[in-house]
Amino acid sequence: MGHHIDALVAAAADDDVRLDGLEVTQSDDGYTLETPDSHHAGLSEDALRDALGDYDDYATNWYVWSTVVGESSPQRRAFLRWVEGAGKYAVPERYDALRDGIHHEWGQLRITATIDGHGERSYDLRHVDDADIDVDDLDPYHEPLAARQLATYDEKGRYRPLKTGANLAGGWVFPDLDGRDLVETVETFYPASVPNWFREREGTLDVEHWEDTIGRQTGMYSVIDTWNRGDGHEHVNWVAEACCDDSQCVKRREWEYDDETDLDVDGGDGVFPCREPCSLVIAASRKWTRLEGEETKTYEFELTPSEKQQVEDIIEAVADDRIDEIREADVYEGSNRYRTRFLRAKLFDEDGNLCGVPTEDE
C-alpha cells in the first residue's frame, strides 16, 4: 500500500482531510498536518509527503477507510469500523491491538480482525466455541456462500429452521476474508443482521410489534388474531419465553406486545436486534392458538411425589434441550432414559394412556 501517501497528498490538494485524529489542511501558507500528538504547519507538498512518512499508521488508516472501504455502503463501513473499534480507540492504540488481533462476537460467530505491515485488514471468521482451536484443525472455507450450507444443519445434522437459532454447528473457519467478503459471509449466516444493527444505531430501526405483525397475517395464519381475546398479553409472554430467549435465538428481541405495552419477558443480550416476530414464532403461535382454544378438563392421576417431580424434570430437560447431556448411568436424573422408560412401563396402559386415564371421553 505504498501509494497511500500519494493518494492522501492528492486528496489534500483538493479538500481538507480529516479522519480518526488525522487532519491535513491547505492554506496560502502551505499544508498543515495534525495528529492528537503533533502539529506541522507551512509544509510544501514534498515536505507534507515526508512528514506523513512519520505517521504511516494514520496515513494507511485514512487510505483504508477512504479508498478501500469507501462510503458506498454505509452499513458495511460502520460494521467493519465496529469490528476493529474505530472511533473508540486512537489509531496508534488500535493498530497495536490489530497486530495482535481484535476479537468480537456476533451471535455465535467470532470475528478476528488483523492488520499487516501495509495497513491492510484481514478477517478470520469461525464459531465462538472454536476460538482456541488452531486454524489448521478446522475445515477451511473461502467463499461467503459456503456459509449457507454450514448454517443449514446443526451438530446432529438436523435442519435448522431458524438461521439465528442458538444451535449453529462449528468445526469450520473462513481464515482470510477481506472486508466485503466478511460482511457477505456474516449476512449469509445471519440474514439482515448487519442492516438492522446499522438502522438501530442510526435510530431508524422500524420495529413491528406483536399486534402489528399478527394483524397483517392472512390465510391459515390469520387464526392467530383470535388468540387475542382482550384478556391481557400473558400468552405473548409465553411465546417470547419459549422462542426468543437467548438460549434459543441469538437476536435481541426489540418487539413488544404493542407500542404501549411491553412484554414481561426480557428481550435478551444479542448484539443485533430482532425487529418483528419471525416466521418460526408465527408458525408456532398458529399451533398454540388452536391448542389454547381447547377447554380445560379435570383428570385424576395418582402419582408418588417422586413421579410428579420426574414429570416436571422431563419437561424441563426437553425444553432446555438437555436430554443428550443426561448419561444412561445418571438414574438419579428424573429425565434419565431408563427412569423414563420405567415410568412409562409402570403408568401407561396398553393404549398409551397415563395411569390408564383416556385423554378423550370414551
Given for the second form:
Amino acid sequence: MGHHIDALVAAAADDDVRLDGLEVTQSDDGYTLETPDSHHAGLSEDALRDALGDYDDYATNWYVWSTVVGESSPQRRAFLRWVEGAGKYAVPERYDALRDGIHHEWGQLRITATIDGHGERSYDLRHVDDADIDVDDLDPYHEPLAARQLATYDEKGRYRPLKTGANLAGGWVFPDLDGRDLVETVETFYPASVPNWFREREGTLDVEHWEDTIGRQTGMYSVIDTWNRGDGHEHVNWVAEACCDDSQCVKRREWEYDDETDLDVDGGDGVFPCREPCSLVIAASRKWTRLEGEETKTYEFELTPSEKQQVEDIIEAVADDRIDEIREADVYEGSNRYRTRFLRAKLFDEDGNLCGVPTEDE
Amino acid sequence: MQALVIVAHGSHLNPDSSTPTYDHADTIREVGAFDEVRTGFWKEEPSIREVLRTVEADEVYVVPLFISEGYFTEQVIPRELRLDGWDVADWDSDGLSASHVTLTADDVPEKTVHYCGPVGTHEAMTDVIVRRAESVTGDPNVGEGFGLAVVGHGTERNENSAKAIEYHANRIRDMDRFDEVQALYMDEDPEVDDVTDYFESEDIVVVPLFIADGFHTQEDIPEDMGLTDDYRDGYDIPTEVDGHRIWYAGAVGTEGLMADVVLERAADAGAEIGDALELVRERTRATPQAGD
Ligand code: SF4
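Could I see the form predicted together with the partner chain next, after the form predicted on its own?
Let us now look at the entire complex, which starts with that chain.
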C-alpha cells in the first residue's frame, strides 16, 4: 500500500487537491495540508508524504473518488457517493460507519457499503426483505446481468411486466460488488433509475405529464387522447391510484395531469422518480378509455346486506392481491373460496349472469 | 467511446419476447466490439424513451431489432429517442434499403446518435435464415432435397413486411442451395396454411421471419400448418403433414447469428468493430435446435 499517497502527492504537485475536507495546496513555502481539525504548512514533498501517512483515511478517500470512481460518469459517481453519505458526513465518521456497513434502500433493493483496510469499497446488494438473513443462506451472484433473470419473475414464478413493480422476489445476494458493478446491477433491476434520480438532483429531470405523454401517442394508443374531455382529471387520479401507488410500483410518481393541474393522489415515497406514464399505464389506459366510453345502465339485483358486503370484500382482496393469504377454511372472509363459490352457486344463472340479470338487453 | 443500443418491441405478457434481444446483446458484449451494449424496449424497460440516458459513450449506434421498415422504425423509435430533425426521407429508402442517419437526440444533446435501419432488411439476414435451416435440421449442408419457406405477416399490417420476405426468398433462391424456395404469408396468398401445396420436395424447412417467439410463431403458424391441433400439446421436428416432412424452425430472430446482422448494421453506420463479425459468426455456429 502507499500507492494512494504517491498518487496524491503527484496530483498535488500538479494542482491543488480538495475533497471531502482534505486540502493540499502548494505555495512558495511548500505544501500545506489541511483537514477540518489540522493544519500543516511549509511541508517539503517528503514531509507531505509523511504527514499524509497520519491521515490515511483522507488519502484513501481521495484516491477512491478521484482515481477508482473518477469523473467519467457523473451519475455513477453521485450514486456511489450517496450510498455512503459522502458530502454529508465527514471522512472519519463516514469511515467508521463504513467499517460497520452503511445501508440504503433503493426500491426493494438494499445496498450495504463496506470498506476494507485499504479504503477499498465493496457492496452487498439484496432484497430489502432479506436484510437480516445470513449471507450464506442466500443464493450468491456476482455478475450484474444475473439480475436480469432475478427481475423477470415474481415470488410465484409469474412474469413481472414492470421492472419497478413492488413484487421483486428475494432469496439472492450479490455479496461483493465493486462500485461499477453495483451501479450496473441496480440499473439491471431498475433500468434508468440512477440517471433519472441524478437528473432530479441536478434539477434537470424532464418530467412529462399525462396530457403530453398521451398527446404524443400514435397508432393504437392515440385513442387515449379521447379520454380527456377537458372536464377534469378524475380518470387520471384513478389510473395513478390503480397503478402508481407505492404498494404497486417503487418509483415516486412525479408526473401529474398537466403543467398546471396536479393529481389528487399522492405520488408516493420512492427514492427515485417516475418521469412520465410508463408503457404499462399507457396500455391499461387504452383499455380503460374504451371501457369508460360506455354509458351506465340501471340493473336491479336483490342481495342480502352480507352479500353486498361480500362482493366488496372480493374486490378488495383481488385489488390488494390478498387471495393467496385467505385460508381455505376461513369462511369468515368474504373473499374465501368456498364463500365465493357458494355465492356463485346461489346467484348466477347457467350463463354466469348475476341474479339472472343479463348484461345486455335481450 | 462507442455504444451499441439495440431497441426492440418487448412485451407486457410474454417474458420470451425480449430474450433474443438480450441474447444478441450478450453475444456482442462478449466479443468486446463496443465499450457498452445496452437494450431498450417499447414495452419493457428501459423504455426507448429513456435508454439513451443510460449510455456513457458519446457515439451511439442504435439498431432496431425489427423485421421491416414501417411504423416502428419510421415513427415510434425516432420519436421516443427524441431524434432531432428526424425525417424518414433521409433514409432515402425503397422500403428495403434504409441504412443509417446520423443525428443528435434532445435527450442527450452531447452525444452523436447513428440511427440504423432494421435488422430484418439487411442482406446479412439472408444468411441467418439459412443458418436457421441448418440449426433446425442439424445439418450444416442442408439444401439438396429440401424446400425452404420464408414466412411473414402479409401486407395487411405493413406493406414493407412482404417486401422483406420476398427479398430474402429471392436471395436464397439465387444461392441455388435448396431445391425450392417460397415466400408464404399469414394473412394473404400464398398462405402458410397451405404450405404443402407449394412444394414438391418431401422435406420442407419453414422459417418465420419474426424477431421473437410468441403468439404467431408458437401458436398460430404451427396450428395453421397442421403440425398440431393444439399448440399446447407441442409438435415434433419434423412433423409429417400430407406426405411432407415439415421442419418448423420458429422465429428466425432467436438464431444466434442474428447478432452478426446487428453488428453489420452498426458497422455500416461507421462503428469500428474490428474482428467482431468473424468472432460472432464463429461463436454462434453451434446454436441449439428449436424445441431443445
Ligand atoms: S407510471 Fe406509475 S406504474 Fe408506471 S413506472 Fe411510473 S409510477 Fe410506476
